[in-house]
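Given next, in structure tokens, is a single chain: the form predicted on its own.
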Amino acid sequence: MKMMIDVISEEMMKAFEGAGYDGSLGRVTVSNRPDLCEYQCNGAMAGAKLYKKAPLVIAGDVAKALEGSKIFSQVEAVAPGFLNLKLSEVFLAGFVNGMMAEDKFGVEDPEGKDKKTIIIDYGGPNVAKPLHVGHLRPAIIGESIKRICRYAGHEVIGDVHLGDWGLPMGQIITELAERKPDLVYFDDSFDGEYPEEPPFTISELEEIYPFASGKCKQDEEYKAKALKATAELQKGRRGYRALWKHILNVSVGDLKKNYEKLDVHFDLWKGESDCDPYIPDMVEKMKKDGYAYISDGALVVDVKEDTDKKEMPPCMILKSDGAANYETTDLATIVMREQDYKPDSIVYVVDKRQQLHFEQVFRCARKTGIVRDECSLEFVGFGTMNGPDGKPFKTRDGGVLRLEYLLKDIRDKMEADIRENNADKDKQLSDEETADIAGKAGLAALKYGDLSNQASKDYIFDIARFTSFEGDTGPYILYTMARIKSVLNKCRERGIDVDGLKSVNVPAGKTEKELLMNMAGFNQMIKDASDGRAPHKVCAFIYDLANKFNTFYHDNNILNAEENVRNGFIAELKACLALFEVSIGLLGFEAPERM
């Protein structure tokens, strides 16, 4: 189905072609003007220069070739040479029963070229450590643009690349080297099955491994060891690689759980020790290609180019130990992922302080041809969620608040509200219903709240303005919802076949346009959160959403009107409720029946 815009702008340029002018002069733009118009086109403006008359005589030819056009009830030709449009209330509601009546409410799925395999790399947690509110952030972004790239009709595979071979696996090592001296997992002549049972708890791993990290910071030897046991593990020594599988097998279990609390959920669960293998090959193709040569002892490539305003160091391939290290690791993963999926994009969701790693790494791959032309590697940096105090969120102690906390914190604060809110209501809720509704709404909140600002931008987080129901807030959203369903609730009650009503009215008054308009936005708003990777598009559209509906159920009494307005006020709260679900669905959140 075309998008709304699409329509419109067809009916523009045969309008201009009509009138003796170049069709494409009849593109057309929602109006930064609402209080004077709909949409706007200012294509007259660029015609005045190649037909060599005033563009307000342009619009005029345009205005009177759109005369009896069943899409637009008004059509001004306004000085100095715009086009002020308002859509036909017969035509609107026609587009918008048409979009209810299609599959993904029309969104078409792309075909051909058009259609891309989209790896998107999210999450990266390092094993052993517990997630903390550092990971909030490269979670959920990175969920919701997998899920809005599928919904747009892309083949999208979500990986959540483990940080698992690098020098905190040789750190933990260490530490148990130190701590249990006589596990056989240290003993080079022991050469029978190794335990099946991990030698310590995810507890235990969660506590060395933190401990063992400061160490390194502070002793110049232990630092060595930790590096030197790095190296043999990444080389392949036996009982390094078995601890190195136990230490994984504690940690994916404990990460796959607290994901899931996060409705969180990844298709592939690969490290940066799946990449292993392929170093070798990569590293050999560079030297024998003359892109990788030796500079104070490491194997390097250089990356700067000629257009560089400031200073570009060289990729690092490996270290000079002959340790592989973050770039070694990232290049190598491009590698599989062009084996294993030929993708037409590679997408990264991580802290845009990382911008400059990733700069490297890209030109490297591009440099070396280990990427085809035609994928492209995509940077989306996100900000930092910062405390009141503007600084990066911290406990009150310091420290970092782990995930888990968190979550609890703002399901206890949603509850304590919900509690108060129904205090005085007749019907009240039970414990185990209040405790689900609290989790929805916690989760929302926390999502939302993220969600809603654009990646890049850091953010002050606000527990207090994160769970309010008023605003541009997550349970703001979902009251909207739950308002939606009690009066559908109620119309069945009075035995009114709800389900049989689908045609929303031809709408009579502004509020209940402004509704619909807003609902014929849907695909035109996917594709923009789509192609942009932009989930604070979607947060906007359904907040925009709520606002309108609001203001419509103010201003109209649903459920006394004249039995025909009646029956398509229900089809439009259906249709509401139905972009709400999905829009929400596409953040990462669900709604329950009652707040």
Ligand code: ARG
The other form holds:
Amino acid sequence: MKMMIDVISEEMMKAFEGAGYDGSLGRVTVSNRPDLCEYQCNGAMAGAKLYKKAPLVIAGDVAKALEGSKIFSQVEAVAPGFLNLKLSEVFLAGFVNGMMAEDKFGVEDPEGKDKKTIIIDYGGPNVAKPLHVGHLRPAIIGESIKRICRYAGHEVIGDVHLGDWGLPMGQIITELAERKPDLVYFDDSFDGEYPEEPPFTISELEEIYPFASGKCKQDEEYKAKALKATAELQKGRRGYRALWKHILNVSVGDLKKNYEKLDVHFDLWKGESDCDPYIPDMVEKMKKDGYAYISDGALVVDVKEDTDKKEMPPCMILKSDGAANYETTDLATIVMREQDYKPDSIVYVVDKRQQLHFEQVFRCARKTGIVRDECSLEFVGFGTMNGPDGKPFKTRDGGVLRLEYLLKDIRDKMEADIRENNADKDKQLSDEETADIAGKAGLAALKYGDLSNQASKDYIFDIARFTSFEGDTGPYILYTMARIKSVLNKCRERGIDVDGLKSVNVPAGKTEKELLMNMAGFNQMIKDASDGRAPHKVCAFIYDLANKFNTFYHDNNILNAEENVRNGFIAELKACLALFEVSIGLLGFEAPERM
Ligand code: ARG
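Any chance you could show the form predicted together with ligand ARG after that form predicted on its own?
Expanding to the full complex; the earlier chain stays at the top.
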């Protein structure tokens, strides 16, 4: 289906042409004076110069051409030459009925070159480290962008891009060698099969890594060993590769469990290591084409541009010991993705503090031609999740909070609130149902709290606010949905054929019209959120929808309305609920039946 704004603009363009003016003047925008009109067109002002006529005359001509329009209920030419527009209620109802009759509520699948293949690189956990709050944002934002772009009709591939190939691996190997030097992995003369059982558990691994990384900061000799181990691992030393596989397996099993709890799912579980086979050819090509040169022992490519206002250091392709670094793996991963998918876009959902790294990588990839011109490289840098003190979120003792504990805190808070809320009501919730609701509402509180902010902004993680049933929160949305479900159930109890009712009313009052207008913006919102990689637009849409719905609900007695009107109301409730359902799915959470 066409978008409302386009339908309206086309009608307006035709009117300009009909009145003898250029059609392109007829572009319509949403009104910035909602007290006066719903939409406006300022084309007559622009036309004044072109036709040497007073704008009000032009506006008057156009208004005349629009007499009898099926799309507008009101067209006013006002001084100095604006066209103030109101949408026809009949047309609006027809538009909403049309969208509700479609599978995707008016969202059209792009065709041909408009259909894009998009790789979303998100999550980015480092193996051997537990998921902590720092991993929350990339997971939540990336998952939502993936779902939105997919719903918009694109081919979308989510890749977790594990950090599994750098110094941390060398550090763990080094520490293991200190603690258990007799392990067969360190015996160079061993040429048999390595054991299948890993020589550590996930808890051991999670203790070893921070220990080793701390030691590297204090002990130069130890650090040198870790660097050497990293380089040897990358060069293919057998025992190290076998150990590394154990690290990977143990850790990925644990990561999968944790992402599952967040309802975050990756299509690809690739890591930095997967690009390793692509590194030698890539490096060779960069050298041969004259881009890569040795500087201070390392191999680098200049990425400075004349217009740079800030320092732009060269991009390091290989370290002086020949090991790959973070730039190397990101570049070779581009080579790999180009080969495997020929994507139209690669979207990186990563902490905005890594902006410089990505700028270097993107420039280097473009300059050396490892990425096609047609493929856009996009950095969606997210801000920091801060605690109430405005500093990066920490546990009370100053440590990093594990994701699973954070989830549990929110869930518990939700459960307490739900019990309190229902204490004096006669709706009996079993413990099981309460727990289920708390789980869903907790995830909604967390994800909505994060996604309702523009990703690049820092925000304050405030459990009390996020879990509130009022205001711009996940639980408010779920509560509104539960309210709709409860009304619909009451209708069913009265024997009304709820499922059969499909036509919304021609809106009679202001709040009903506003509700329908809000719904009618759905396909536009999806396009904007998808093109802009902007889940916050989905949040803004449903927050608005919830507010409009609640005002409408307050103003109208649904169950006691005259039968025809009531049936239209019911269709409106169903339409609202359906739009809420898809939208929260795109944000990555679900609604309970009641709350
Ligand atoms: N593992 C990285 C980190 O913890 C994030 C990875 C982001 N993605 C990428 N392609 N570099 O900082």
